[in-house]
Every structure is written in structure tokens, then in C-alpha cells.
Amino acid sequence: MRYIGEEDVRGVLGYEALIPAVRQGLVDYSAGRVQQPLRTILRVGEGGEEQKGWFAVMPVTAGGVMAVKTVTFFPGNAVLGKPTHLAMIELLDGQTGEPLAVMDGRLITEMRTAAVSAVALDVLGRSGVRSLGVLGAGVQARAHVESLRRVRPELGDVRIWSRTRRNAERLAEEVGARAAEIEEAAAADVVVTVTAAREPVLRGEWLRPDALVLAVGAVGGELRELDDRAMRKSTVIAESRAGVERESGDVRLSGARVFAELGEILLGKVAAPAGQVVFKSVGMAVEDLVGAVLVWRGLGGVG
């Protein structure tokens, strides 16, 4: 069985292949062609909230391949200069159960998360969008700017907000954007929330009536990035209805209802909604599987 490190992953995994692969994975999930239980999550760590985190196990089988990802999230790692998310993915042959590879899953998780949002923008974003507001300035903020420009290269006005202004300025300099106040970032055509907030940072009163919000951060039933107005005045689309209804505090605590899964819209079962839309993602194992398969095949694996 082969071990594949992050640098090898980086060498073969790109958004050109990952975005369409994730798109197909979302279709397969909503069509019932994926066996994927809700992930098991353990809250772990000692000390204050900044030292606590979670450990999750995510198994899946689809397309003749099986995978299981173990992933940890420790927000306190940021001050230690370590990634807040760390993961490993085991890829197995679906016919024999033979382990094919174990690979570092940090970068796959980073990129597949941004790829899901890119699919959502491609499907749900209205024509003519020009501005992108990003709330957050970490790893996912950078990945989202890159992935979203892949599907909408006309997003020339990118506004980045962070609680720490210098972080927003640094990222803006790196990706050709500008640092902005939160109200201005939230008034963009497309708004991405990729923060570690425990309480809402995005207010519905700041949003355009036709805004698309890609809500990515604050995974956990008690955590929120969006306030009640943002959630209740929007049509809520999920990558997984079951996952979001269990793991999204934005949905659970606001009383908002999930209108449809993104895969259902891709399948033509439901029409894409007009007006203000929130797409909420919490991450699914099938997204990790399709990323891992691309890496495996890119490095010469067969099957």
C-alpha cells in the first residue's frame, strides 16, 4: 500500500479536474448512488475553548471505490503555526477491499471544499456577477478566491474582510483583491463566509436582495456565521440535507428550512431559486473520495 504525502497531492490535483469531479459526486449523492453515513464526530481536547477541537471519521463507497477520512479540527493550532484542519484518507478497492493508498488529506479537504462552492456558484449564481466578498482571510479564503474565479473569471472586484485587518490586507495583496470593511464585503454580488466564528458575523441587512451566500465556516450544531435575517430571508440550498440539518448551527438555530440539495438542482429535479440564496456546506466524504481518486490516478494508480 502506497503512502502519498501532501507535496505529491499538490503536484497532481488541480481545480480543472476537481470541480467537475465534485459536481458529479454531488449528483451521484442526490441520486442515491453513494453509500455515505453521517460522519461520526467526537469533541476532544482539554483546557479552554481555544484548546478544544473535534475528531471525525467519514466513510464512503461510490463508483467501485471506498474511502475513509479521519479529520481533526483544532482552532488553537493557528497560534502555533500549524494547520487547524488535518486529515488522512485511505483509499480502497471497492471490489476486493484491498487498500490502495493512504494519503495526506489536508490539501484535498481544502481544495474539495472550495470546489463545492465553485459548483454552487456555477449553478446558483446569476449572470453578470462582478463582485465577491470574502469574510475570513485564512486557508479557505485563499482557496475560494482561486476556485470561484475558475467558474466566474469576471469576478474582478474581490473584497476581503477579517477581524484582523492585517490578515485581510496580506491576503488581498496575494490574490489581487482589496481589504474592506465587513459591510462592504457583505454587499457584494457573491459572499463567502469562511470564518471560525461561534456567533453570527454576517447580518442579513447588509446583503443584496439577489445575493448568493456561500456559507462554509462554523461547522457544528451550536456555531453560526449568519444571523436569523440572513437565513430566513434566503432560500437555503444544501450539499446534503441530512448533513446540514444535523451539523449546521446556521440552519438549526435560525429555524430556516432546506429547500433542496445542490445535486437535486443539477439533476433537474428542482429549479434553481431566484432572489437571495444561501448555499450551506458542511463537507461530505464523497467529495474527499473523488479528490483522492484523482490523486491516485494522477500518480499512476489504476482502477
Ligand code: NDP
The other form holds:
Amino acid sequence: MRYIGEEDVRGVLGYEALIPAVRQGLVDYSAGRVQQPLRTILRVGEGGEEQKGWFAVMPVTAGGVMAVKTVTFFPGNAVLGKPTHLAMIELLDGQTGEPLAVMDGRLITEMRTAAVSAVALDVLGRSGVRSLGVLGAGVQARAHVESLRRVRPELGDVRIWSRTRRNAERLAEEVGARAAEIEEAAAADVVVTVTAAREPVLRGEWLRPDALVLAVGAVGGELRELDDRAMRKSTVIAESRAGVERESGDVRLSGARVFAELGEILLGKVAAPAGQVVFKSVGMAVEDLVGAVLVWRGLGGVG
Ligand code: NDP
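Next, give the form predicted together with the ligand, keeping in mind that what was shown is the form predicted alone.
Complete assembly follows, chain above in first position.
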């Protein structure tokens, strides 16, 4: 059995292949072709909520293969100069159960999350979007600027806000964007929330009436990133209804209802909504599986 490190993952994984693969994974999930229980989540470590870590196990079987990801989120790693999210993915043959490979899952997690949002933008974004507001300046912020520009190259006005202004400036310089105040970033055509906030940072009053919000952070039933107004005035589309109804504090605590899964829209079962839309993701194992399969095949694996 083979071990695949992050550098090898980086060498073969690109958004050109990952975005359509994730799109198909979302379709398969909503069509009932994926076996994927809700993940097991453990809270670990000492101290207050801010210091504690998050350890999840995510099994899945789809398309003749099986995978399991273990993933950790330790927000305190940022000050240690370590990634806050770390992961490992095991890929197994769906016919024999044989392990095919174990691979570093950090970059796959980073990229598949941004690929899911890219699919959501492609499906839910109205024509003529020009501006992108990014709340957050970490790993997901950087990945999202790249993945979203892939599906909408016309997003020429990219405004980045972060809690620490210098981080927003640094990222803006790196990706050809500009640092902005939060109100201005939130008033963009498309707004991505990629912070590790525990309380709302995005206020509904700042949003355009036809804004598309790609809500990625606040993964946890008690966590918030969007306020009640942003949630209640929007049509909420979920990556997975079961996932967000359990793991999104923005959905659970605001009383907002999930209108449809993105896969249901892709399947043509539900029309894409007009007006203000929030797409909420919390991450799914099938997205990791499709990423891991691309890596495995890209490195010459068969099956
Ligand atoms: P990083 O640690 O790389 O970046 C975190 C960002 O959040 C930084 O910009 C930081 O600001 C900001 N931040 C931290 N605490 C707060 C706070 N209290 N209020 C406002 N901003 C804050 O994390 P990632 O980019 O990897 O992840 C971002 C979010 O996305 C997390 O919530 C994570 O759980 C979620 N996520 C969701 C996934 C999904 O599938 N939906 C998958 C992976 C991650 P600064 O440093 O500038 O102060």
C-alpha cells in the first residue's frame, strides 16, 4: 500500500479536474448513490472553546471505492505556525476492501472545499457578477479566490477583509486583490465567508438584495458566521441537508429553512432560486473521496 505525501498531491491535483469531479459527487450524493453517514466528531484538548480541537472521522463509499478521512481542526495552531486543519485519507478498493493508498488530506480538504463553492457559484451565481468579497484571509480565503475565478473569470473586483488587517493586505497583494473594510467586502455581488469566527461577522444589512453568499466557516452546531437577518432573508441552499441541519449553527440557530441541496438543483429537481441566496457547506466525505481518486489515478493508480 502506498503513502502519498502533500507534495505529490500538489503535483497532480488541479481545479480543472477537481471542480467537475466534485460537481458529480454532489449530484451522486443528492441522487442517493453515495453511502455516507454523518461524521463522528470529538472535541479534544484542554482550556476554553477557543483552545480546544476538533477531531472528525468521515467514512464514505461511492463509485466502487471507499474512503475514510480523519481530520483535525486546532485553531490555536495558527500562532504555532502550523496549519489549523490537518487530515489523512485512506482510499480502499470497493470490491475487495483492500487499502489502495493513504494520502495526506490537508491540501485535498483545502481544494475540495473551494471546489464545492466554485460549483455553487457556477450554478447559483447570476450573470454579470463582477465583485467578490472575501471575509477571512487564511487558507480557505486564498483557495477560494483561485477556484472562484476559475468559474467566473469576470470577478475582477476582489475585496478582502480579515480580522487582522495586515493579513488581508498580504493576501490581497499576493492574489491581485485589495484589502477592504468589512462593509464594502460584504456589499459585493458574491461574498465568501471563510473565517474561524464563533459569532456572526457578516450582517444581513450589508448584503445586496441579489447577493450570493458562499458560507464556508462556522462548522459546528453552535457556531455562527452570519447573523439572523442574513440567514432569514436569504434562500438557503445546502451542500447536504442532513449535514448542515446538524453542523451549521447559522442554519440551526437562526431558524432558517434549507430550501434545497445543490445536488437537487444540479439534477434539475429544483430550480435555482433568484434573489439573495446563502449556500452553506460544512464539508462531506464524498468530496474527499473524489479528490483522493483523482490523486490516486493521477499518480498511476488503477481502479
Ligand atoms: P485559517 O486558520 O487558515 O484562517 C482563519 C481565518 O479566520 C483567518 O483569516 C482569521 O483572521 C479568521 N478568524 C479567526 N478567528 C476569527 C474570529 N473570531 N473572528 C473573525 N475572524 C476570525 O482557516 P481556514 O481558512 O482553513 O478555514 C476557515 C474556515 O473554514 C474555518 O471556520 C473552517 O472550519 C472552515 N472550513 C470549512 C470547510 C467546509 O467544508 N465547509 C472545510 C475547511 C474549513 P486573522 O488571522 O486575519 O485574524
